[in-house]
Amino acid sequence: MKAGIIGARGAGKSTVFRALTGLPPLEAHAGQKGRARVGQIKVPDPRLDFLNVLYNSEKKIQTEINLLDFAPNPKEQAAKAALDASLVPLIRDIDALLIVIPRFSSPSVEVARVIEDVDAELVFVDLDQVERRLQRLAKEGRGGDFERATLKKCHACFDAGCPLRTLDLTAQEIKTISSFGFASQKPALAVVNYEAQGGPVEFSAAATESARVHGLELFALDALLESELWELDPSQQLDMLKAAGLELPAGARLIRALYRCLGLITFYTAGPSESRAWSLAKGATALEAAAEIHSDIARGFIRAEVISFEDLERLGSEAKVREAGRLRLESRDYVIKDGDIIHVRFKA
C-alpha cells in the first residue's frame, strides 16, 4: 500500500512525513526524478504478535504501508498554490491521499476553504485529462461507447465541482478507468496539522460538513510533536504522548484511518515457519485472499481451512478449536472476515 503527502507551501507536509516515519525531507528539487522519498511504516498489530507466540513462528511479517513525501518544486511553491501540479503525475500509481491542512494553534486557515482548494485543483488536472481523451475517441470515430460514457459521467461530476472519489461508479465502470490514475478519485485523508499547546482540535461544522461532502475523514495530527518522539526512547514517547492526551503514536493511528478509508480488513496465514498479516479489501473471497498470498495458490484452490481469531484467542491453540468444531472449511467464494486465519489447500 502507497499513501502520498500533498498540500500547500507551510503547511508542513515534510513534518508530518517526519512524525510518521522518523526520516528527514527531501531538498528542494525542479525535476521529477528523485523527487520522492519513501518512508515505510509497519503496522502494529496484537493479533498478530499473539499468533507469532503460539505458533512459535520463525519469522513474524507486519503488513507495511509506503509513505512518499515529494520534495517541492520551487515554482510551483513560489506561486503558493494549493497543490503542486507537477506532483500529479507521481500520484497517479498510488494508493491514498494525505492532504495536510496547515491549522497550528490558530484557526486563521479555515479547514473547509483548503479542503476546496486542493480539491479544485485535482479536479481541475482530472478534466483535462477526460477533455483530451474524449477529444481522441471522437477522432477515432467507432468503438469505445462504454468509455465513452464512462468519462461523460465523470466529466459531469467534474463540471459540478466534485472528486471522483464521491462519484457512485459501477464496478465495470472502475475498471474502464482504472489506467487513468485520476488523482481525485483516490481515497484522502485530511490530515489536519495542528500544535498540541493550542488545545484539543474542534472542527467546525463546514469543516467537518465540507470533509464528508468532499468523501474525506478528518485527521488530526501534531506533526512537530510527533516527529520529535523519534528522538526520544520508547518509555520517553509514552510519557509524552500522554501528557498530550495521546494513547498511540501517530503512525498506528494513521494506519487505522487509511484502512477505513481505503475499506481493508486484515486477515492471517500462520505456522511454525511464520506468522503473517495481510491487507485485504472488504468484501473480498477466499480465493482473492490466495491469491494474495500467491498466484499458484489462488490457480490450485481446493479449499480453505479458517479459524476466526476470536475463537483462537478464547480457546488458546489450534487443536482445541478443531475439537470444539470451530475451524471450517470454506469455498473459493467464502467472503473473508477480518481476523480470520486461513490455510489454503491447493494442488500445484
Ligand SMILES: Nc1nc2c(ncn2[C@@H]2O[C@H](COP(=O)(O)OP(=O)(O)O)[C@@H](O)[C@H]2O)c(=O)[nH]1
Second form
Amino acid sequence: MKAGIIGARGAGKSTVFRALTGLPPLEAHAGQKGRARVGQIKVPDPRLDFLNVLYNSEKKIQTEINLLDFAPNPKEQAAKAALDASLVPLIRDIDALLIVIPRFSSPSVEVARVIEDVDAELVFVDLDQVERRLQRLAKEGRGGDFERATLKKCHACFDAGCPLRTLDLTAQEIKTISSFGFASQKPALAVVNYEAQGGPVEFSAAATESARVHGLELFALDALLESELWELDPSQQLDMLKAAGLELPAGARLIRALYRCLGLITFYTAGPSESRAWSLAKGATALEAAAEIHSDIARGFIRAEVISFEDLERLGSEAKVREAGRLRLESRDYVIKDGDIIHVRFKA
Ligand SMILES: Nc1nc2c(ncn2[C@@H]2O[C@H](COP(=O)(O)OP(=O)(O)O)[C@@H](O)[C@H]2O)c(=O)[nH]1
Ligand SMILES: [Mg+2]
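Structure of the form predicted in complex with the named molecule (previous: the form predicted on its own):
Expanding to the full complex; the earlier chain stays at the top.
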C-alpha cells in the first residue's frame, strides 16, 4: 500500500514523514523524476508476533506501508497555495492521501478552512480531467455511454464542490473511472500537525463537521515531537510518549487509522518457514485472499482451512483447535474475517 503526503509549503509534510519513518526529507529535486522520497512503515502486530513464536517460524513478515514525501517544486517557491498542483500527476497511482494541516504555528488555524482549500484544489484538477475526457468522448460520437454517464455523475459532484470520496458509486462505476486515478477519490486522513505541549488537541465543531462532510478522518500528530523520538532509545521514547499523553507511536496509530479509512482487514498465514500478515479489503473472499498470496494458489483453489486468531490464542495450538472441531474448511466464497489464519489447499 502506498500513501502520499500532501499539503501547503511549510505545513510540516516532511516533518510528518520523518515522524512516521525516521527518515530525513529530500531537500531538492531535479525534475519530476526522483521527486518522491519513499519510506516504509512496518505494521507492528502482536497477533503476528504470537504466531511467529507459536509456529517457531524462520521468518516473520509484517505488512508494510510505503509513505511518500515530495520534494518542493522550486517553481512554486513563493506559492502560498493549499497544495502544490505539480504533485497531482505523482499521486495518481497511490492508495491514500495524508493531508497535512499546520496547527503548530497557531492553534487558531482553521482546520475546516484548510480542508476546504485542499479539497478545492483536488476537485479542480479532477474536474479538468473529467471535462477533457467528456470532450473527447463527444468527438468520438458513438459508444462510451456508461463511461459518459459516470463522468457526468462525477461532474455534478464537482459542481457541488464535493470530492469524489464522498460520492456513492457502484462497483461498475468505480471500475469505469479507476484508470483516471482521481485525486479527490482517494481515501484520505486530515493530519492535524499540532503541539502536544499545549495540551491535548481539541477540534472545533466546525473542524469535525468539515471533516465529516469531506469524508476525512482527523488524525492528530505532533510531528516535531515524534520526529525527535527517533533519536532516543526505546525506553526514553516510551517515556516521552507517555508524557505527551500518547499510548502508541505515530506509525502504529497511523496504520490503524489508514486501515480503517481504506476498509482493510488483516489475515495471516503461518507455518515453520514463515508467519506472515496480509492486508485485504473488508468483504473479500477466500479466493481473493488466495490470489493475494499467489495467483497459482488462487487458480488451483480447492478449500481454505481457516482458524480464527481468538480460537488459536485461547486453545494454544493448532492441534487443540482441530480437536475442538474449530478448524473450518471453507469454500472460495467464504468471506475472510479480520484475524483469520488460513491455509489454502490447492491443485498445483
Ligand atoms: N514547532 C513545530 N514546528 C514544526 C512542526 N512541524 C513542522 N515544523 C517546522 O515547520 C517548518 C516546515 O516543515 P517541513 O516539514 O519542512 O514542511 P513541508 O514544506 O510541508 O515539508 C520546519 O522548520 C519545521 O521544523 C511542529 O509540529 N511543531
Ligand atoms: Mg517538505
